[in-house]
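This document opens with one chain alone, in structure tokens, the form predicted on its own.
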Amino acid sequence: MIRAFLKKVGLLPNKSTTSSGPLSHQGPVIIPRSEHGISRTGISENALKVLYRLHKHGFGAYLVGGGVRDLLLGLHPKDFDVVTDATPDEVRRVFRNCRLIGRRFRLAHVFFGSDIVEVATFRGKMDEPSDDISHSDKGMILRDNVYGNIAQDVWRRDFTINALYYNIADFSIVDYTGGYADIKAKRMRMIGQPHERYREDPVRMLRAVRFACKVGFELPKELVQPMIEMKELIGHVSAARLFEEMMKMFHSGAAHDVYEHLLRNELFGELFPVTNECLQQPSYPTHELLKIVFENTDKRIKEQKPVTPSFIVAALLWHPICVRAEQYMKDGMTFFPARMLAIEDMIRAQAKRISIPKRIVQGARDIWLLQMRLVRRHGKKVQLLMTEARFRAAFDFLEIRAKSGEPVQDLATWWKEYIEGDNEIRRNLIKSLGQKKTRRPRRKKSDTQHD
């Protein structure tokens, strides 16, 4: 029965290579439900609905990628990707709550309220030129809508640990590449030659870092060395796509490890060039600031607390803003206009590499502007400042600046005592600044004044 099903969906002998050498199979290894630890209770209800309905309509339906990998590792994935032999148009006919997206890869998004289940069609071979596939002059894949079967799709994936298929028909795992054994051995391997695969899609360099850090695997030399050699290809990826990958990396729960790997493998400067310049200068504790921010982000994600992308952007560009403002001030500009101009300069400079949405930029801008306002503690203005929407984020940022080594510890301590104090403590803190409210002297009428 299983043999007949596998034949129907195209499970044929295949040959390929991984980053560790040639790989050959006489068909896939099928790991039955009794021999792996994936339970449907760990899969989202909406992903199961999509799988079951596709199967009911006669299509092959599988979970693939990070969701399968993470379930095997005992993690709790939030995203589940579905792959099928149904074309995007066929998926849309099955699901009324579906929208087709993408030009580079045509995908179906099935909506369940705010939850989206992404459905991809098996990709086919790239051996022959086609209007459905194209490359840039750098070898990057620009469009890839050649459809195939599971036996062809698997070799188009990037890493063996992401090339495992959970089959809803019998709850087995289909493994062509040895990915199941690699997960058990905590081993990262690429399907195909790293130089070629990175050239096809430079984002794979960032994905390699993210996956390794998220699951705690070591990045082998055969994956790292080509990154260093080909890092400039990152600059050819669209700014919008790099933003998506940035969010995944820094919200993965392993942001600090990702940051350290990006630095070590010379990729950080390709993503954040102005920040990387500050890391080379001793005038500001940029590395320490980012280290604290990313560690705090990981802690909040582990505790299932919300994280704010604006806060991360604020940290990444803060010291570049300070450096640029100092340059303007040396040219004779006063502090506030210099800082304002520097903020706009750095936002534009970063946007050339990563396209950050306006709402996130505005949140970061509010945090930067409040750093200046936190210095000015004048009577009632202190209380008004605490009503600002971004006040708490700005104060947290001030505390991190102090911890990183910036000379703002006294200011951070004052604000902490004010926030936590009662009315009497707050009055005394204002008085401790030695700022007396000055009144303009009343003008006296002169004895000689005439009507």
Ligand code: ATP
Second form
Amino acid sequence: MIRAFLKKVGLLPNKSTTSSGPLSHQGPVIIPRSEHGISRTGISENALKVLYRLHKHGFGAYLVGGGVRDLLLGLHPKDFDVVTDATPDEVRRVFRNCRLIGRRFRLAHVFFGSDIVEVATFRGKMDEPSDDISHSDKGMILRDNVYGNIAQDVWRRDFTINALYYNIADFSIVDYTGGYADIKAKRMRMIGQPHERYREDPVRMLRAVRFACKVGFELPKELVQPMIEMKELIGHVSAARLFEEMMKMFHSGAAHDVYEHLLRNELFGELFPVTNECLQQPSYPTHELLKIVFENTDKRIKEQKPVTPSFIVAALLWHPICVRAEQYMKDGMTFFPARMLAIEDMIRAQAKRISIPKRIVQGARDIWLLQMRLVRRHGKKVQLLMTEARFRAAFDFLEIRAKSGEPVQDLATWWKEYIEGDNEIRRNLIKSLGQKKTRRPRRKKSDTQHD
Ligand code: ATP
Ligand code: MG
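Now the other one: the form predicted in complex with the ligand, given that the block above is the form predicted on its own.
And the full complex, kicking off with our chain again.
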């Protein structure tokens, strides 16, 4: 048991840790305030309030995880996680504006208007069987509520770069795992054995990809190889948790890089199986479409513009829908019902993996339905179409389809000229269609229609 524990925390040399030195279990290295360059001005006012208040009440209080990592890398953290030796109930006693949440991990949320600071209590050891740690038959941790101290908590974290503690008592960084040196060396390292840590929580595979892409570190072979071997475990993660992770990936500012990594590491198919089928047997330019959509997403994040998850979902499932609709038409169905059925089929297929909220799916559905309506350009209907809530998104989507290589460039150009044109240009554009062209030509049932 002890041997297993030592091996797990990296004290016994093993392949995954020898390349960059074994993780030390000797006690922490303390990096004083004068050396690490983290300034309190980089930390949100509310997170500081929480840290100071816990400290004032005699508790240990640290910033941990992404906040410390991103500040050291000169990035803007998107949230600040606080960890303490106070139990959740003690945290609640310190803050009136506080609610306890979570089944698997009990956490305190401290509210400041719409801003929430998450406060976790140090977790305890995992090597001893306990009523408060339960595993599934696949080795996944289902629930753990064992509290501990900082020296135990650190080994439960995923990567060394996520395991640095900024101590509000003296503004130093507490480093048990060599995470500080890893950040400086741009090195991703798992705490413990990647195989074992992925098995405990397969979401760590997705987190590895997201963090590496976000901070621009390379993923070493010892983190990638077990992903490929254990990718099926993603199927055991709850669909709700995968949705959260999917959103984080899209909003990471490195969505395109994440997409390329997921493809390379064979995880993409575990998340988006029907899209992956289209990528494997390309009859549409699916890869090009997704590449453009993810690149645009990253650009929007960089410009601090909002990202529409419906748009990304629309892109992910568009070609699977086209392919399925063609199959229905081969079986004798007409165009519109074939599309409608295909849309519902693909939504259902995707929902088996990731539970995408209804409002996001509805947004994607609107974009898909508008792709069909954008083809039919009867005089007055054109104007009406432009008043649809999702018109702009649908037009943007049409332009991306054209850019990716779908044969809809003429349609996209027509709409662009119409949107930008004055009344006379618009009249001429409608006229240019002619009566006959505006009507959908009758097609043979087996025809492919790229609209
Ligand atoms: P970001 O908030 O930028 O997505 P983060 O590293 O802060 O990144 P969180 O999900 O906020 O990620 O988690 C905070 C910290 O909790 C992590 O840095 C890590 O130390 C620990 N942690 C979170 N999820 C896991 C997990 N699945 N396994 C092990 N440790 C985890
Ligand atoms: Mg965080």
